[in-house]
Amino acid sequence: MSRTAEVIVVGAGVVGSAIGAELAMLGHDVMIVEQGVPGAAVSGASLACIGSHMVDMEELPLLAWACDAWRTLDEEIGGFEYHPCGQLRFVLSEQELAAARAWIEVERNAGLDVKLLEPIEVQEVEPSLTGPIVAASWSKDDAVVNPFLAVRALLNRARDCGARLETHCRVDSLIERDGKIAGVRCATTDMSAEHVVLASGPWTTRLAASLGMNLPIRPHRAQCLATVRIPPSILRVVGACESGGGVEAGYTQIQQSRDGQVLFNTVLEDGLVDDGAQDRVPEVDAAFVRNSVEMLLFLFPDLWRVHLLRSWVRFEAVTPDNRFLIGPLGPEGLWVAAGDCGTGFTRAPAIARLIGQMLGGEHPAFDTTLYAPERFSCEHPASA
């Protein structure tokens, strides 16, 4: 294989995937470097909800828009069960109310098909939620993908328009001449090129400091479970609902695949870490275990008698404003493309197309400076 390449995209998760594919479609000579096996990392570890609904207000252009291009990738390839399941809000207080009241007032001004459920209308929605909720929203076109088969179906539709794939390759450094961006250096070789997208997830920051830049991005524990197969119980995504967008204490998702099985989570402290605990695999807290258990219970209280199966802990990128890094980034041909906050997998054909209109040099389809880096102090020496 050729370690020279136009541009070279580091990481095959489901961003660097998406960004891969979107360059290789513009004409891009493109190699997609991963450390690992594709997915592997958080990518993998999602459960994939796909949505716009209580993410992000200033955002909703480019969610809305992410969600209709996932829709479309589904209809001209599709083989990652696409699955528009709708999800669900749950609310349990006067003051999570109003919050949700808001969200919806936004939403549905911006076109999105979102509206506010009485306990009765939610019974309508998921008969199994019997737990005493006050109310919850209902965002019908909200989906799920399976997370694997979506970064395979990317790299794929990548590899046909003429992207290369190296897996278990890690990304060491990056090389820079005279300023601008030349390749990046591996543990057994160097390779050259005039474009670098850091499509890292928690890695970028090492990365980026080996040219002395300070990324303001560090891992986040993600942490889910899975109980057995079932018969099919829980019919949506169901949500906690929240004050904020991004990824904050009091955050649930509960779903069922489509092999039966009930994935769930509830993050209920601050799991942000240094650098380095992305590189080990820990096992799950127990304090999650029983925190996650009993929200589940309390919503679905007739699953009781359900086991639990297997448990699993990756790292998302998470920066202070709960923001993606989007753009270009210290020398001159390197582009940054990481920060997910657990919202990369809705996000990611948003962000390829920013990357790919970026380094071709046509004006964005969005508005750049939510996701600027330039934002935070992280400038490169040269250009302090």
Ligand SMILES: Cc1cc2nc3c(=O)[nH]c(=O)nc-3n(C[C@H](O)[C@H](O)[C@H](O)COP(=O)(O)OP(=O)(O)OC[C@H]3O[C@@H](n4cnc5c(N)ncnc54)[C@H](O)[C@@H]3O)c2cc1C
The other form holds:
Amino acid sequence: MSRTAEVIVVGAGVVGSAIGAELAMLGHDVMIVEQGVPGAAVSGASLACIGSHMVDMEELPLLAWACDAWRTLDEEIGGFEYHPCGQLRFVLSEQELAAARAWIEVERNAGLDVKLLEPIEVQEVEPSLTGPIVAASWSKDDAVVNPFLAVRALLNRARDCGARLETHCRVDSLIERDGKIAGVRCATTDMSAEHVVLASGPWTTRLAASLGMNLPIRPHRAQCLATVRIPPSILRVVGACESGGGVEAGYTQIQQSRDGQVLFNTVLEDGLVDDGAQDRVPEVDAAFVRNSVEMLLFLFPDLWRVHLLRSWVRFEAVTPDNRFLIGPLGPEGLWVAAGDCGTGFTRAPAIARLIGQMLGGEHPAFDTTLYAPERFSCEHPASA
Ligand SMILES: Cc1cc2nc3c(=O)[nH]c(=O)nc-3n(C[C@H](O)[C@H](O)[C@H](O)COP(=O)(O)OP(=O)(O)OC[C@H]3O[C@@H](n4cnc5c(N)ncnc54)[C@H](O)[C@@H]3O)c2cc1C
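May I ask for the structure of the form predicted together with this ligand now, the form predicted on its own having been displayed?
Entire complex below, previous chain first.
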């Protein structure tokens, strides 16, 4: 395999895979380099709800476009269990109710098809949600995908358009020459490229540090729990009423996979950890399991007989403002697309579009100032 490409994308999570596909479709000569197995980091652990409800109004144009892009990808290639099941956000108090009403009003004014349901109406949409909730918002257009199959679909598209994929190959550092990126250094070889895109999740800080840059990304511990398979019981994505896109402590999301497992995720208070944690296989937090089971049974009391099967931990890449870093970084030809925010799966096609446009010198379709790496002082020594 040639060790030269026009563009090297580091990382084959959902973001790197989407970028690889986009750039290859635009005619670039692309190599995607993944240190392990595609999708095996946080992307494969994702609950992969595709939606824009209660995330961030400033980001709505990007999110809405991304939701459409997933729908189109399903029509064009499919094979990743795209299921437009809709999303409920349950409300547990009068205070949350006021917040939910405010969100719904703003989103409806922006054209989203969302509404507030009384508990009796909730049961028409999600019959087994019989817990004592005050209300729930309903966003009928939201969907779920199978995260591993979605990553695979994007990589297949990239390869169909000529991209190369190298797995089990860790990039150890970046190579810079005369103020421009020149390629990447792996354990046994150097690879040269005119452009390098860092889509490497919480590991991105280390690669940037190899050129003296200090990115404000920290690993954030995220956990999931799965039950044994049961007959169809939870029809929708059921999440807490929370306006941060699923990053605030206490946020819970519950859904049932196509093969019958009930999946849930609760965000814990002390998720931020030090760099290096993402390299280890951590133990699952007992408090997480307890909280998750309590919330599941509070909402779905009839599921009390269901057995837990497994629980696992992965690491998201969190920035101080919970927004991705997307754009040029340091030497000419270096790009970053990392950062997360709880809804990175939804965003992946839009992030890929932005990178494709910026790298090709086109005017970006969305407001890039929200994601500009220079909103933090992470500058390259040469340009500082
Ligand atoms: C429990 C949970 C539930 C979630 N639910 C949702 C949801 O419902 N909807 C939603 O939109 N989002 C959700 N998210 C968030 C979403 O999953 C992430 O934002 C998204 O998967 C991030 O993708 P990524 O490609 O940036 O990161 P990753 O998947 O971490 O990919 C980075 C890749 O880079 C590789 N890499 C790193 N360093 C190197 C190197 N030096 N050399 C080579 N390869 C390297 C890694 O091995 C990895 O494969 C959820 C996340 C979690 C944890």
